[in-house]
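Single chain ahead, written as structure tokens, the form predicted alone.
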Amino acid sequence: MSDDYLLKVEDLTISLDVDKASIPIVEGVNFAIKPGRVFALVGESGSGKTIVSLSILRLLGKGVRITGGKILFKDNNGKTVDILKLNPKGKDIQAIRAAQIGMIFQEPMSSFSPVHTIGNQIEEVVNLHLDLDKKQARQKCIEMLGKVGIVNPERAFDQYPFEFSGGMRQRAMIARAMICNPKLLIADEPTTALDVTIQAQILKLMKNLQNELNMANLFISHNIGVIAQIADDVAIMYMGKIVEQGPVRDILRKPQHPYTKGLLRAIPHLADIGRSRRLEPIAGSVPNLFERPNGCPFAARCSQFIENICDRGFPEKTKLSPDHSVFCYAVAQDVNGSQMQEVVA
């Protein structure tokens, strides 16, 4: 990977402790986010996207452990910090959370306290990380509420979350995540619960703010249609592994992994209105976490399955271009132009 990165994840492995067993839920994940760019993690529910994002801020729940890898972050002082070496309850990681890496959580209603005003909860972040007096802190919060498109931000500052619509709560959460002007914003399914019109407004808002502040963004979604609108680079995840990665244009126009192709076939297109084309769901279902297959995790659902190869081990990376790579035996066979040898178990 290039050294031109803000955040770099290397061989990240995360496990779930169940009784006396340790079950890997994320394995060998690698990606880098460049300054000022939007990097997206895409996959079905349970693919490990959110777990990866929470690991960056060391917010994993009880029984979930990071068992390998590095998460390298270039902080405000220009120093490269391995976040995995920091105490998850220590001052060093607390200085990074919100101040340098902000996060928009999946459900804004449950992320705001119902008994405190929106302004109080945004102001709390300001008081923790910025040296401002009460009047200055309040004014900064009001300005940020206005910047994210909330009408009458002075009034909104003193309102409670239940007085906000879903779209307004999401805007307030963006304001809280960006109040300290972080270098990286993590957005976990930020538009899932919103209708299409509000979703488009939120995506436009996030893109405008990202361009204005030259901020990097880790965007997490199961919706490739949303990713097409906002991302520069994308990684497709399946059962805790990245199976394809590259610039969003390459992934959308020239998808290579059978899972990526399946995701694209399963979404509607405006060009299909009035036609008889039916959406094609991906056959089968995601394997049980406790019955993870030995080979490629997508093998049982794959139309390009190669017997005695795909079911023996996870494929090596095949580079299709300097930035586009895929983990698939069938693609590797096509690229190499020769019959693959049976993988030794």
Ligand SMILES: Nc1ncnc2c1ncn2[C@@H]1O[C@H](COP(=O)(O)OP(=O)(O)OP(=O)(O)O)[C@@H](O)[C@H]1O
Contents of the next structure:
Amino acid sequence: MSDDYLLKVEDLTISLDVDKASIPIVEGVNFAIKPGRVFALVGESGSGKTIVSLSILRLLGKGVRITGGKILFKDNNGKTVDILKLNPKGKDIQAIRAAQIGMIFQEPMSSFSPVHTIGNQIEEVVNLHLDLDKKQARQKCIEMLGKVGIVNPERAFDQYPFEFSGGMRQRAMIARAMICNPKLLIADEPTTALDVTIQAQILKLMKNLQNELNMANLFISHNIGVIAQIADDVAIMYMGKIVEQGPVRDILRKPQHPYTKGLLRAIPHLADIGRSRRLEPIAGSVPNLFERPNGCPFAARCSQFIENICDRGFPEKTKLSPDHSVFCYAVAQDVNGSQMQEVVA
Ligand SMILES: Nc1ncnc2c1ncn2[C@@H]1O[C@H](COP(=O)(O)OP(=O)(O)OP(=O)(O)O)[C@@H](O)[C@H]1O
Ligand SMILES: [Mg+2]
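Now show me the form predicted together with this ligand, since the one above was the form predicted alone.
What follows is the entire complex, opening with the chain shown before.
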């Protein structure tokens, strides 16, 4: 993996403590986010996307334990820090949260408090990390509210979250996550709760801000259509594992893993509206965490399942290009088979 990264996750493994057992929910995850790029994590509900993002900020709840790996982050002082070695309650991670890595949370509960004004809640972050007096802090918040497209930001500063529409709240959330100009923004399903028109506006806003501030972005979504609009690089997760990753163009045009192909077949194409093409949901459902199969986790739903192969351990990585890789026995057989033919010829 090249050294040109802002954040690199290596062999991340996270387990859930249930009674006396420890169940893996994220296993051997590897990816790197380059400065200024949008890296997307995609997968069905429960695949582990939120858990991965919360581990980057060391915000995992009770009973969820990081059992292995590294999360290397190049901080503002030019030092490489392994976030997993920091005390989750210590000063070092607090200096990184919000100031260097901003986060838009999936859970509305952990977003804005209903009893404080929007302005106060953004100002709180400014006071924690930036050395500004009261007037300057207020001014900075108002500027940021304007920047995310809130009309009349002066008035919005003194309003309460319930006075905002869903789209406005999401804009305010982006303002709060970006107020300290972090090098990395983590956005966990930032548009899922919004209607399609507002969703498109928010995506456009995020893309513009990301370009303007040259910020990297870890963008999480279960919707591969949204990813197509915003991401540079993509990792597809299934049951806590990455099954395919690469540049967004390769993943969309030349998907290799049967699960990625299934996700793509399940999204509507504008061109198909009114035609006979049917959307094809992926057959079957994600196995229960307690019934994790020994082999490839997608085996039970896979149309390319190979008996006595796919049920024996997780497949090795197959590289299709320096950046595009997939973990699938069927693809590996195809690739190795054609290489063999080349050698024979
Ligand atoms: N605090 C917790 N206690 C118990 N199980 C948890 C906890 N947090 C997550 N899990 C389990 O870990 C797995 C991964 O959860 P995660 O929230 O990361 O999924 P996700 O990919 O973000 O899903 P979604 O698309 O629904 O947000 C799920 O099976 C979930 O039930
Ligand atoms: Mg989630």
